[in-house]
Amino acid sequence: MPGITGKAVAIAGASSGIGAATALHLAGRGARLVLGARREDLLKDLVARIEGAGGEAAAVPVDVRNRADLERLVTTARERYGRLDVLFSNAGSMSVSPFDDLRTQEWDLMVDINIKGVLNGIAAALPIFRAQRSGHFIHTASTAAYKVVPAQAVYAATKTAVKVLTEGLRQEAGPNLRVTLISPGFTNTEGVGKGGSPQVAAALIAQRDAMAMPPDAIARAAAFAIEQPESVDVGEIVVRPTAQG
């Protein structure tokens, strides 16, 4: 099933930010959504805007720290549409915080959202991809996988060990499964700033508002990996506002 159009896309982080921005925009483009997030209000409005413009979406309360619900947003899709071609793992955590702080808490967020919960998405949608021979794994990492700056390096090693987990996926998915890692830099959403140092905080915060891209700049990346034909595997896509460094 080339393109997007009737594709089943379970998302997983999709209240808010770059998870409701893609959920609109594949929506658009004739894409059949299941959405998952822990924030069932924002899901339930989500669902509605889709609806009311003629899309198909349903609603699955997520939060990708247990494997249970992951599962029950694949087996959604699978009742609802018969099948599941994308898993989008998008949930993050970004509760920045020098060490000095010891936000131990914080980090153990960032560890059980950022790489757990990518972990429990590949439990539950793997199988499904194997049965039917076909799938597609999209994980959100970030720059920060690539640079390390003070007071991010807990965020950052999460963010590595996504891209880290993303490769040795690829690598063994063999010739019917796909997938792709997309790395956002600063994008303007409600997660930076969200928890960690508050000094920190405010300066990721001013950054993002002084140059941060839109997070329907990320729905096109997911789009384009997602529209390819199913011989075609995007790796890994880097997507920065024009100003960061």
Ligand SMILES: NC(=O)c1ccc[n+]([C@@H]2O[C@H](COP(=O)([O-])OP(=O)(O)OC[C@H]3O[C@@H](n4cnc5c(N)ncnc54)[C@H](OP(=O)(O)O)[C@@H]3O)[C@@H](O)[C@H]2O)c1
Contents of the next structure:
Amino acid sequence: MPGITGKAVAIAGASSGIGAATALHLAGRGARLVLGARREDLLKDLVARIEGAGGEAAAVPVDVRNRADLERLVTTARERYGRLDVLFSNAGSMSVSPFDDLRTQEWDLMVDINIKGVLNGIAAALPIFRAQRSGHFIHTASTAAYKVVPAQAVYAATKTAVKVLTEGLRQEAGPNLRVTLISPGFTNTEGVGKGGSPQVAAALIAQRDAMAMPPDAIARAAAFAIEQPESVDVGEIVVRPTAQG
Ligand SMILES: NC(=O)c1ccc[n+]([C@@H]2O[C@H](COP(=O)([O-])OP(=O)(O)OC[C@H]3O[C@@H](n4cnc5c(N)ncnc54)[C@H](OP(=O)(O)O)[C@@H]3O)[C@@H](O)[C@H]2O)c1
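For comparison with the form predicted on its own, would you give the structure of this protein in the form predicted together with this ligand?
Once more the chain from above appears, this time first in line as the rest of the complex follows.
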């Protein structure tokens, strides 16, 4: 199925920011959505917006740390739309802090959401994609996967892991499946610094407010990867605000 119209797209981490912007963008271009995250109220609002504009979407409460939740997300796409064309694993935690703060719970959270969440998505969607002989994984990494800075080591490590897992998956994917890594720079979302050390979060929010790009910039990058012909696999996209060093 070329293009975007009619494609069944599941998004993990769809309730706000980049995921929500991508859901609205793809729905506007005729994709059929299944939206997953923990905040079901936000997902339902998004579904109402999409349906109000004539689109199709369903909300599935999902915690990406639970493998069974990812299975429900992709199964919902199959039940509603008869197939799954794209899984966008976008859920993430940016609860950054310096090592000396010993915020070990947040370290665990970032490992569990950012790395295991992506692995749980692969486990859920890969058998479906293999059976269909088509399918597209899109994973959200970060420019932190390319440049580590103080107070972001754990976050950067998780996003580097996502980059490595995605490249390995691409190499194993074979001739029918597509695998794309999208690495955003500063993006204007509520997630920047959320759950991190107060001082670090405040500095990041100030940087975000000074230079961040709107989340729709990443939505357009996802759409670019999806709309290519099936024989064209966009491997990696890095999108930064022009002002980001
Ligand atoms: N904003 C940036 O500058 C930036 C830069 C580079 C990379 N990124 C990456 O972009 C992705 C999206 O972040 P964002 O900036 O759009 O921030 P955001 O608005 O906070 O979005 C994060 C999304 O992940 C979901 N999520 C978090 N934990 C989850 C869990 N355990 N289970 C299911 N969903 C979960 C959130 O939904 P619920 O809370 O409702 O579960 C939300 O939908 C993340 O992977 C982030 O690391 C962001």
